[in-house]
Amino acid sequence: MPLDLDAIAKLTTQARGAAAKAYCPYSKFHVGAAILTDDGLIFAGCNVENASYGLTICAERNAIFHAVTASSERLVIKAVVVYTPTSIPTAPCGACRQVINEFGPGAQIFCVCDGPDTIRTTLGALLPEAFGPHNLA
């Protein structure tokens, strides 16, 4: 089911509050997200880097390991949305898409931005034919 407008405003300030606190010192590139579970919960979260770059964490991943450790559920994402204060939307990257997978392989994406695009999208759309828990079975 579609997210209504209020959800994905919701979503999007919490996303631009988390961009804001971005800990992003070598590559200035500034994210934020926040993820709608499906029992109406909202975690966010923001990138933050390290100086040996691999260590770094995305906004998206941040925000999901977030709602994982404050979940009594299993938790499962409804959608996700991605802040960039950019001209154009960004979309997640690989590993990204494949965490949001391993909880929401059904979940909505939206990545804003400051300017007047935005990508709506699913995961599915993003990570075809991706590999999880529910194609383990």
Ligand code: THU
Second form
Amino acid sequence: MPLDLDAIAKLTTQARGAAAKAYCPYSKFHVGAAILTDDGLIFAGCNVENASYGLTICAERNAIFHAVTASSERLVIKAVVVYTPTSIPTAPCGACRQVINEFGPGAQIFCVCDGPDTIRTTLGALLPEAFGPHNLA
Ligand code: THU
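Can you swap the form predicted on its own for the form predicted together with the ligand?
The next block holds the full complex; its first chain is the one shown before.
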């Protein structure tokens, strides 16, 4: 079932708050993500860069790892909101799509920004024929 506007607004508020905390002195590209779990909890994350550039972690993965750490049951992601303070929306990078797939192959994805456009999609559309836990079962 598509997420209602109220839930999207709540997630967006959390993602926006996280983006404000981004540690991104190199790219200066602030990203915030908020994920909604199947039991109704929200976890947020921001991107955290490093002087050794390749060690940077994206906002989406930071939020997911936070959720895994806090969850007692196996994490199931229902929705992800990615917020960037830009004029066009930013969709999750390939690495983050793969990590979202691990916990939310059916997740709804909303990419919101300060401009008028929002990307409303699904993980399945962003990462078709994904490799995942089912391949190893
Ligand atoms: N970034 C994210 O946090 N999420 C994405 O989906 C795309 C990229 C971050 C990584 C880096 O800190 C900055 O944006 C520029 O690539």
